[in-house]
Every structure is written in structure tokens, then in C-alpha cells.
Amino acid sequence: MALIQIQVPDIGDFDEVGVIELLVKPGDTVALEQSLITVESDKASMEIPSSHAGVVKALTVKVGDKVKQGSVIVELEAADGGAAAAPAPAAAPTAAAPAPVAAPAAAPVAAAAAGPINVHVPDIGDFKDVAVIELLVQVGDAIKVEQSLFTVESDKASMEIPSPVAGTLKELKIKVGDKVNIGDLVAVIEGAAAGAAPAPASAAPSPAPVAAPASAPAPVAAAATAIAMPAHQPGSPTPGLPHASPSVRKFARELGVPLAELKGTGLKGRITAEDVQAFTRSVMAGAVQTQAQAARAPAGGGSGVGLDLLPWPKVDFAKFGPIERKELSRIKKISGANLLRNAIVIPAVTNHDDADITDLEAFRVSTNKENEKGGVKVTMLAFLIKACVAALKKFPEFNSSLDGDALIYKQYYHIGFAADTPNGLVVPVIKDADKKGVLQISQEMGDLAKKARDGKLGPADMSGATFTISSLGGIGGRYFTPIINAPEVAILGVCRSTMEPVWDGKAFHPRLMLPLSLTWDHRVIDGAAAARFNVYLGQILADFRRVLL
């Protein structure tokens, strides 16, 4: 038995694609060409097959990872003891059939005279008569290089076909339901700077296989070239991805729409962007419930379905005066849907209190002076994270999550903190904050905040939080009501500290007071517990030595 490393084959001109599904697990016996994982780019989804038969010894990727050609995804104990799994640079992902001649229109072309360009179907692998299921552009649209023009689907894969040139779409030669093959004329684009127009004769597939030069890049549209995918049977339960194109799935994820609960109106029951929008409107109007909402709904009593909300008002704002329309950022689209759900579903209560941080602030300032050469600047938020961990240990229900009728008590302490970015708020997470000191937390917060501002936070950086702190200390304000970040059950809001006169029973003394706003889920926490949590947190901040107790 030989241990074989299965690598990602040539998947076209994609730098990195995301792993969205694992199809095998250690111990599974896999056959040659059996699918191992599903990956997705912004233009296609595809399943990566095994180049050997054998037993899975280890999976070296997980959902959310980014992979590219040559990345090791599985270690396989193969019976054949054959050649290494790494394919030659110019080799096709599988050797099931010789590759047809690539259509010249597939590769983006560089400079020459502008004019009408005929766009042909590029090399999409060993497929014949694939169906056009979605048109993504219309005549008159301005087209960018590599912009998707339409979506095709075979019984093995769905993919979006991009434009090899930029310009204005003058003619669309296809419609939904048409069957196309490599070399078929599908569009005419005018005004593009392009090379010699590809001749239909050379774009047609050749009966004899012609090897592409090793240096020639694979066409971007051929993302699923020779990669086997399971056939979709509309109307039957689908164990993996919903019956929708990659762009529609991406759109649904941004809106938080569960595709599994939608019934597609497209060809062969395919879910379209219009289906996603219609579902969202229905949920907002209270006409339908998602399965998650239905599971949380009470068994009886009252109508309550969808909260019986009125439709959102439609207003022509331009008739009242000048306006400017700006699309929401991707972050705001995603967070907005989550915040709406959390604000409506969670019975939230907020306790407001003040903590005396006079001595802690003095300690923080002196620590930074002593550590000037160390490069790490300690913030009050780092102390707050350690204080919250101590309070969570004393009141474990604040570090829990609801799971149906059960409460999950977490034995780890991952603290999220809201970070302001040019595109909106994001929540990076300090993992295992109970095992880290204030200096280490400060360093990690700085690194995560920089990644957030640069737009480089990954899913792993923003997942797993058990409790969140939202700090407006650098901006101002007094108190506010933060929205709980489900599935957490509490969140702490913090504003700017102010110097105030505090009565000690004999006289007033100037003390630095920090406003605290603790929002909690009343299904899990009651008012007495919340008050005790806030009082204990204030005691720790007033005398940080309590963290050691």
C-alpha cells in the first residue's frame, strides 16, 4: 500500500478557490474519479475528483480554506502504489478523454484595432450540448473583460461563461434553453480593444486531440474542465449544493437566505436571483417563515406568523428634492440581515451601569510608559477582555448558547470585539482569551484590527466568539443598546470614560467612570443575574487584582 497525496488539478485560470463542502472523511474507501471536495469561485462550482482509488487517511483541508492547483487536499492509502498524484503542469485534471482544441476566444486578448468581436463558447471540457440556463447581461450593456455573460449547465457541472474582451454588447446569439458547444457563436461585442477576431472554423472542436503548449493559460471559463460532478435531479432531495448558479448562491449568502427552503422557478427547477429576492420580500412582509423562524415560533397562541409586519414603504424620494443613491457595502448587506434577525428574534434587555477605572487607567498609562520600547500599546479594551473573561467564569450562563430547548455551556472563552472599518463594522475574535495576558491580547487586537481595516480578515478570524464587546470609547457617547450577536446570549457596550465627582460618604472625589451597557437574552438570563454580572465586572475594573482570585 502506498501513501498518495491527492492534489488539486488544473482548474483553469483561478488563483485560489474556496472549499465549500467535504465529500469524504478519514477511513472512507474511494474509487478512481470519486469526488473528494467541492470548491467554488465567483464563476463556477466544481467537485475535485480522486486521481487514485484507496482509503482516505487524512483530509488536509477544511470548509472555508482556499486552495489552488497543486494544493494537497487528501492523503490516500492507494492500492496501486502508482505515480505521485501531482499532475504535470500541462496535464488535464483527468485522463478520461483527450482535450479538444481550445477556442481562441477563450483567452483574453491584448491590443489591436477596436471593432466588432465574435465571442464563441470556449473550451468547457468534455461536454456536449450544454444548456443555457441563465442570461447575465443584455444587449447594450457595457462589458468588462472576464465579466460573466451567461450560465450553462450539463449533467455534471454548472459554470458561468465570461467575456474574453471588453466593450458594448451588440448582439446576444443565445437564449435560455438553447444548447451550445465549444466554438458556438454566442455574442458580438463592439468597441473592445482586441486581437484578431477568432475565426469560427478554428474555434470548432477538432476530432484529433491537440496538445496545448505548457505555457498557455487555461481559459477562465473552463473552471470545471474534465472534473466529474454528480448529476442533479430536479425535484429530488439534493444532499449537497442547492440547484442554483454560483452567482445566485453568493447573492443568497449575502442576504442570509437559506436556498434549501426556496423552490426554483428557473429551468429544471433552478433557483434564480429573482427567486431569492421574492423570498426575502416575503419574509420581510411576514408572508412566510424560514425553517429557523418556525423552529423558534411558539407551539400555539396568537397569529404571530412572520410578526404580521406591514410591507416596507415604497417612496420616490427624488420628488422631494435632490438625492444620491449608493449601494450598501458587502459587509453592511451581510451584517444588516443578521442584525435584523437578532433584533427581532431575541428578547433583549439592556442594563446600564458605571465602573470606576481610575486606578486601572493609571496602571495602564504607567504600563505603556514602561513598555515604550516594547512596541505594544496596551488599551483599556484589553483589560476589559480579561475582566469579562473573569465575569464569564463566575456567571457561565453568559458564556452559553441556546440549542433548541437546551443550553450549551462553553468551556472556552473567545471574545469578539467590534472593529470600525471604511466598509462597516466587523467583529474579529480573540481566541482563548483566558489563556493570554493583557500584553498578548493587545498585540493580537492590533494585528486583527489592521487586517480588518485592510479587508483581509478571514472567516476563521471572525468565528467562534462566545461573548462580544462593542466599544465606542474612541468616539464618544454615554450609553447605547448593542444588539446581541447570535448565537451568543450577551454583549457588552462601552462608551468614553469621563471624570466625575463621586461621593464616598464623607466627601466628593474626582473618579474616572466608564459607562457600561450590558445587553442580554431574557430567554437565558434574568434581571438579577444581569445585575450581578455588571456589579462584579465593575468590581474587577475598580480593583483588577480580583482577576487573580
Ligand code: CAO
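Numbering follows the first chain given and starts at 1. Whichever C-alpha set is largest while still superposing within 1.5 Å between the two forms counts as the rigid core. This is a predicted model, so every value here is computed, not measured. Compared with the form predicted together with ligand CAO:
- Residue displacement note: residue 170 has its CA displaced by at least 2 Å between the two forms (rigid core superposed).
- Annotation: Cα of residue 62 displaced by at least 2 Å between the two forms, core superposition.
- Taking 2 Å as the criterion, residue 29 counts as shifted between the two forms: its C-alpha moves by at least this amount when the rigid core is aligned.
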Given for the second form:
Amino acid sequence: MALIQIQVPDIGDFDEVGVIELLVKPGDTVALEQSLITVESDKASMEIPSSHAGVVKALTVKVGDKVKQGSVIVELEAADGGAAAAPAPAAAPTAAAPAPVAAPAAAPVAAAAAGPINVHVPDIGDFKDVAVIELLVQVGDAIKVEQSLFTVESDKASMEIPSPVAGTLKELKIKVGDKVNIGDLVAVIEGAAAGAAPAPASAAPSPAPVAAPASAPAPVAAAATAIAMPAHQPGSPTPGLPHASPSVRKFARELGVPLAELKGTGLKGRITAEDVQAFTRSVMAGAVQTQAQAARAPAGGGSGVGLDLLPWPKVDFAKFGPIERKELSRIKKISGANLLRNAIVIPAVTNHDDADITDLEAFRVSTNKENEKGGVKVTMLAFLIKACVAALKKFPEFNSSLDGDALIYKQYYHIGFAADTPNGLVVPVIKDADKKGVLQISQEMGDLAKKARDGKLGPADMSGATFTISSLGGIGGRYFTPIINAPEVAILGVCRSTMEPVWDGKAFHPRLMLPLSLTWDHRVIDGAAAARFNVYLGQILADFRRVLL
Ligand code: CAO
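Rather than the form predicted on its own that you just supplied, could I have the structure of the form predicted together with ligand CAO?
Every chain and every other molecule in the complex is listed next, the one we just looked at coming first.
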């Protein structure tokens, strides 16, 4: 291993740029081309990639420092001995050199008063299929020469594509989410002449280059970035692009966070990854509403939810191999929409625990032996339903529902159980489980499960549940994170029991342990209550006599 110094590569016309973010720390193992720091000028931001794989020994810059081509930013113990790329002599940039950040626009083209000008994607370096992440103008806008029309982004850089002409925007040929390449037609501008160069004669001029390519081809991250950064107005949407690095933008997009509504806590109000996380937490906890949510919320408060997510990726799967298209079943369509809402809206947490069901299983097996001739087969799920009823009685908030700022405590115990059917998941309900014995519950469950498989459940069979159990015990697995069946506030997931050595303080004993996964709504239930619920449930399953106490 050789200790090498990673330097700022050729960053085009910029003399000095500010370090706004450190993306690695000493001790980190970095891959070739992994971004090390983010730098920013008044026009562009860009991540500087590593020219070697290895372990970061030291960062020689800090946030706020100014750097320029040749500045050492990281000392790295190179995994390849420093030989992979061009050796890094004191002054030479490392091989992984981003292209010039924002090479000056070529001579702008004036839109002739005579006709429309087609605007094409200029040379954007080595990038292919970069995503359009933001439209900065709309049809009808008066456009100035070099005014940014839209923003594209790769995984390493964002850049605004400026207009080579002035005039009125007649057509935008792209939308957010589209992928563009050099030469793609993106807009049609018509009208006032402006700019230095004479208007081309033809109505369809060749693409007007606005960002000149790097003079030498850049092996990686040809990040021609021209990202204009208007000062962020905390607390209100920022016109244009908010102040954030490409990686933070990507992170925000993945979470559906509207960056324009964030207040940055970084240098000069820059939005950091931590700001995005904090915003997400506030929205989930109901403390903050995004503007999209506010706009969609019905009058009077309501429960409108809008995370402003990106469009679903459209992939032509047939390009990669043979496919068959099948419509989702009606059940899947309905349950999918409900599951999605519940997964997004509820701040859900899952606690995992184990219950010792050795004695209970022995009792169940012996009961079933006695009932062999025609009697009802007693299932573990029926015992679980009874145990849950006891726990719901002891911890009533688990048997409640949220109604605005109030909790509705239900004084009945209707327990839903997830049933797997050929057409999808359904949740029949055992009504008044507190008033029924294990035999009756087993019988009803069998009947309802059969009705479910036959597709004969009616709405009455599936409504009114106050708590749900999802058992995968007959199939296998250890733990999972079931999704709460709103407006319930908790759900118990159960997996397959296994014989395990359990230490009693003196010796190990073989015990049959049942894995429990309790998911609960943190708006209603606290972690301590959830842990107590699971512990109590485990105690009952270990010894049902506790219910009598
Ligand atoms: N550990 C070990 N074995 C278990 C068990 C557990 N936790 N739970 C059930 N078993 C055993 C049963 O004893 C039975 O064995 P025998 O036939 O030898 O007696 C076998 O597994 C099959 O049980 P089962 O699954 O048919 O019956 P059940 O009462 O446990 O469950 C029902 C009924 C309808 C809940 C189940 O058939 C089903 O559909 N489960 C899937 C639910 C589901 O898809 N959940 C995921 C939802 S996603 O959130």
C-alpha cells in the first residue's frame, strides 16, 4: 500500500471553489471514483471523486476552505499501490478528473424574429441519459439568453441547461423524469432577437452548444455543472433550485422530500442530508406538513397525504428477456392501495420478542389427540387470539383508533387474522373473541379461512377488527414487520416456532420458542408500552393461568 495525495483535478475556468461538504472521513474505505468532497462556486457544485481505491488516512481540507486545481484534499492509502491511475505528482491532477465545471457558453444564438428556434441539449461531457429533475420555465415565459431552462442531474453533478437564444418559450419537449442526451430537442423558442451571434438562417439550426466540452476527455465524472444557486429563503419555497449538493438532492428525491421547503443548516444555508432526514421525521410525526400535503388536504384539516414522489420508473422489460403481463387480482388492487397508505401514513415501529410455548403446544397436541374423532382441531392461532385479547384488556390503547386529536377506546375485542388465498391476502374477523373459547375460535377460524380461500367472504366477515394477527407459522421464517391495518393501531406478526436451548441460570433446556413481531403506531403507543405488551403476551403464552390473575 502506498500513501498518495488526492488533488483537486482540472475544474475548468474556476480559480477557487469553496469546500461545502466532506463526504468521507479518516478510516473510511473508498472505492475508485467515489466522491470525496463537494465544492461549489457561485455557479456550480460538484463532487470530487477519488482517483484511487483505498483507505482515507487524512482529510487535508475542511468545510469553508477554498481549493483550486492541484490542492491536496485527501491522503489515501491506495489499495492499488497508487499505480492504477496516472501517478499523482505534486502538481498533476489525478486521473479521475471532472471536466470543467461550467465552461463558458459558446456564442449565444439569437432567435430571429422570423421563426422558431429548436433548442437542443448541448455537449454535456461524457454523460449519457441524464435525468431531467426540474423545469425552470414554462410555455409562454419570456426567455433571456443563457437563462436556465431546466436542470439535469447525474449521480455526481447537477447542471442547468441554459437557453442559447432569447424569445418566448413556445414548447417544452421534456418533462421531469425524462432522460436526455446531447443533441436531444428540448424546447422551441420564438421571438425577439437577442445575443451576439447572427441568427442562423434555417428554422432548425444545429444544436446550440452552451456548455463546452472538457478540453481533454475526462475519464470519470465529466461534471460540467452550471447550477445556479439562489439564496435560500428559509421557511418559504425557494425560487429556482434550492441550495444542496447532487447527492443530497438525490437523497431528497428518493424520500420524496420537497427541497424547496427546507431550511438548510449547512454553510450559507446549504441543505444537508441531515436536514432532509430531520424534515422527513417531522412530516412523519405530523409536526410539519409539506406544501403538497397542505394543498391536497380537504378543507377542515382532513387526512390528505402527498409526498410528491417521482413518477414510477417505466422500464421496457421485454428488452431484457421474455415477459408475460397479468392483471393484478381485485383483492390485490384493493389491499395494495390500503397497504401503501398505511405504510406511508403510520409512523410504525416493530418490536421483536420470543414466547416460550413449550407447555402450550404440548397442551394443544394432547387436546387435538383427545378430539381426534370428529372434534375441532385446535390451532396455535386460536390460543394467540385469546392471549392477545388478554393483553389488549391490560393495555387498552392497543385496542383503540385515532380520531383526529382523540383516541377511541373500543370495549369490544374483534380480532382479524390475515389469511393467504390464491387471489391474495384477506383479513376475516373473529367477532367478540373475548366471549369465545379456544375451541369455538378454532372452529370459526377454520370456517372463515375456507370461505376466504373459496372467495366467499362478505364485507361483514372482514369488518370491525380492533387488532390483527398475521401468522406465517404454518409456512416458516423468523421475524417480519407486518403493516398495521388502519384504523387499528397495532398488529402482531407470528412466525414458526423452533426448539431452542434456553438458559435458566443453571442449565440449558430445550424450549419451543415462538417469534413475535409487534408493529405499533408511534402516534398512539410508546416503545415502553409496546415492550410491556410483548412481555405480557409472552408470559400468557408461557402460562395461560396468568389470564386468571
Ligand atoms: N409454529 C410452528 N408451527 C405452526 C405455527 C407456528 N407458529 N403455526 C401453525 N403451525 C403449524 C400448524 O400446527 C399446522 O401443522 P399441523 O398440520 O401439523 O397441525 C401447520 O403449521 C399449518 O397451519 P396453518 O397455517 O394451516 O394454520 P394456522 O391456524 O396456523 O393458520 C391461516 C391459518 C388462515 C392464518 C393460515 O392458513 C394463513 O393463511 N397464513 C398466512 C397468513 C399470511 O399470509 N400472513 C402474511 C400477511 S402479510 O402481512
